[in-house]
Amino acid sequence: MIQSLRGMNDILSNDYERYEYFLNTASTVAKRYGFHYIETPLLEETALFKRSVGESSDIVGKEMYQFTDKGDNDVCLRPEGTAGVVRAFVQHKLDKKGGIHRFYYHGAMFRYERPQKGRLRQFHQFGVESFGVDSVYEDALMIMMVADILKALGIGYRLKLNSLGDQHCMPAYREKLVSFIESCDDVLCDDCIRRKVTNPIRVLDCKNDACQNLYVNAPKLIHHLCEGCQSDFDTLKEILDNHAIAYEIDTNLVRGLDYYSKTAFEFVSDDIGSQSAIAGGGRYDRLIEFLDGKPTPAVGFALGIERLMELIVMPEAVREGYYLGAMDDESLPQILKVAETLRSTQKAVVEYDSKSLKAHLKGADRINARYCAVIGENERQEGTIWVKDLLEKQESTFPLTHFTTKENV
């Protein structure tokens, strides 16, 4: 028997109801904030992620599904969403038009890593990207949007904040951090030794407990910010305080991708085990320039949908629509005609097999329909249809024309 690949799961029945509910909720919130939907390809040139995510990252170095296609192109399945949206932003010359451009997206991402709870090889993200706003108020808007989405889904969280500085304060800090790393070289893990050369700040994100114990004494970027970055970070905290959004400062929060600067944030849950991050993002003002676009300020976030699934508080199921059944084969044409009319305004599900009334009522319960409507020999001869309101527990018989004339439905 052929099975799905390891770490690539099907989304069926109740899981899909949660998935769809999440997408509807998150999309509604994003639209209310003035964002518009964008969809980018699953397959991109590998160079896009090497130049944006960074060759020092684990994503590019270890986890991408990369191959040469039949046209000898070096391509890969997208491991994250931001780079593709930025590529589209530059390719369609939106950077040249100026102004503000705000997008949201959702879909599958791919990373070849060890599958575990909350971490799959094919996973799904909901993301938001904003281009053209240099103000830290846009950073705050991102955080407030995530908070609104999680609140709408009934999910509790803790918010972690940090500032990654910019091209003015990062270089001097990097030198101090490298000096500290070199003083610990003999006891650090291989990943940290490699990152010391490729991207030193990433060592702070090391998952090795022994390394983390050493980094408690490492210099903190937040204590080496330039005046502009410090002012922005203070303003961000003030905005969140004014909107009663609690946060904690995490000086080791660096995000997993190379293109971030200034604001970095992460929403975590204490209810999903070790993979506690459920959303994260920040500012990446130089990424558009790295991808040959006009320098443009940008900020965004992404939520991991699989990590949220078990935390979502679903609304109470509401009975809706019609279940339609025939008591005998001769009544099926009339049932199909009724269904055709009803579907212009609401859900109408037809059971093709002739069954007893009791069996039809069970079928209506199974799909959580509000109405069970059936036609049998008597109804067919009298030109009527029997309907039970399963919410109000009331039964009625109507002329068939009541359900085959659209003006009456």
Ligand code: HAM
Second form
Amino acid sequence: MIQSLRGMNDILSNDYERYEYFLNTASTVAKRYGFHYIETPLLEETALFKRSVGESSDIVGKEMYQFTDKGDNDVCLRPEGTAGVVRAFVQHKLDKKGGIHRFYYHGAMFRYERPQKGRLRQFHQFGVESFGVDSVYEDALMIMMVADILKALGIGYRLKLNSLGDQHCMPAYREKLVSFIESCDDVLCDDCIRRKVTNPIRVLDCKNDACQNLYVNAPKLIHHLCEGCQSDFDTLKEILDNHAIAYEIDTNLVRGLDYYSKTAFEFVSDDIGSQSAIAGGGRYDRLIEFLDGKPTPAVGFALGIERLMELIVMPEAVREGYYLGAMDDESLPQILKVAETLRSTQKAVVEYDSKSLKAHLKGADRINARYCAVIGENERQEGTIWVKDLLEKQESTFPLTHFTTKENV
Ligand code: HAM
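Moving from the form predicted on its own, what structure would you give for the form predicted in complex with histidyl-adenosine monophosphate?
Now the complete complex, all chains and molecules, led by this one.
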């Protein structure tokens, strides 16, 4: 039997209800904040991710679904959404137009990671990207938006916050950090030694305990911010305080993608095991110019839908629509006519097998219908339909014409 690939899941109807509930909730919040939907392709040129997410990142270095297509193009399945949205922003010349552009998106992302609970090779993100605002108020807006989405879904969280500095303060800090790494590189893991050259700040989120014990004494970027970055970070904390959004400063939060500067944040849950990050984002003011666009400030985030699905508190399911059943085969044509009329305004599910009334009532309950309506020999002869309201527990018989005239339903 052919099985789905490791780390790639089907979403069956029960799960899809959750998935759809999540999408509706998150999209409603995004629209209320003035964001518009954007859809970009699943497949992009590999160079896009090399130049944005960064060659030194694990995502590009180890995890890409990369191949040469039939036209000899080096392509890959998108490992994340930001790079594609920035490419579209530049390709459609929105950078030249100026002004503010706010997008949201959702869909499948692909990373060839080692699958485990909460870590898939094909997973889904809901993300937003905002272009054209350099005020730190927009960073706060992003965090408030994630908080609003999680609140609407009944999900608790911890928010981790850091500043990664900018082109003014990062180079001097990087030098200090490299000197620190060199002072102890005889005991560091191979990954950290490699990162010392490719992207030193990534050593700070090394998962190796021995390395982490040493980094307790490493210089912290947050103590070396330039005036502009420091003032933005202070303002951000003030806005979050004013909105009663609690946060923890995590000086090791460097994020696994190379494009960030200034604000970096992650929302984590303590209820889903080791893969605890449920959302991540930050500012990426240099990325648009790295991808040949006009320099444009930008900030965004993405939520991991599969991880959230575990945590969503679904509202109680309400009984909805009609279950329609025939007591005998001869009644089926009338049932189909009723279904056609009802569907112009509501859900109407037909059971084709003729069954006893008890079996039909059971069927209606199974699909959580509000009404169970049946036609049998008696109803056929009298030109009626029998209906039970499963919520109010009331039974009635109506003239069939009541249910076959669109104006009545
Ligand atoms: P990221 O932190 O790599 O950021 O991913 C965002 C979220 O996607 C994570 O917090 C996690 O919930 C989920 N996720 C990541 N990898 C997996 C996986 N293998 N299996 C299941 N869920 C996963 C980004 O992708 C950035 N593009 C976010 C962003 C948007 N920054 C600015 N704008």
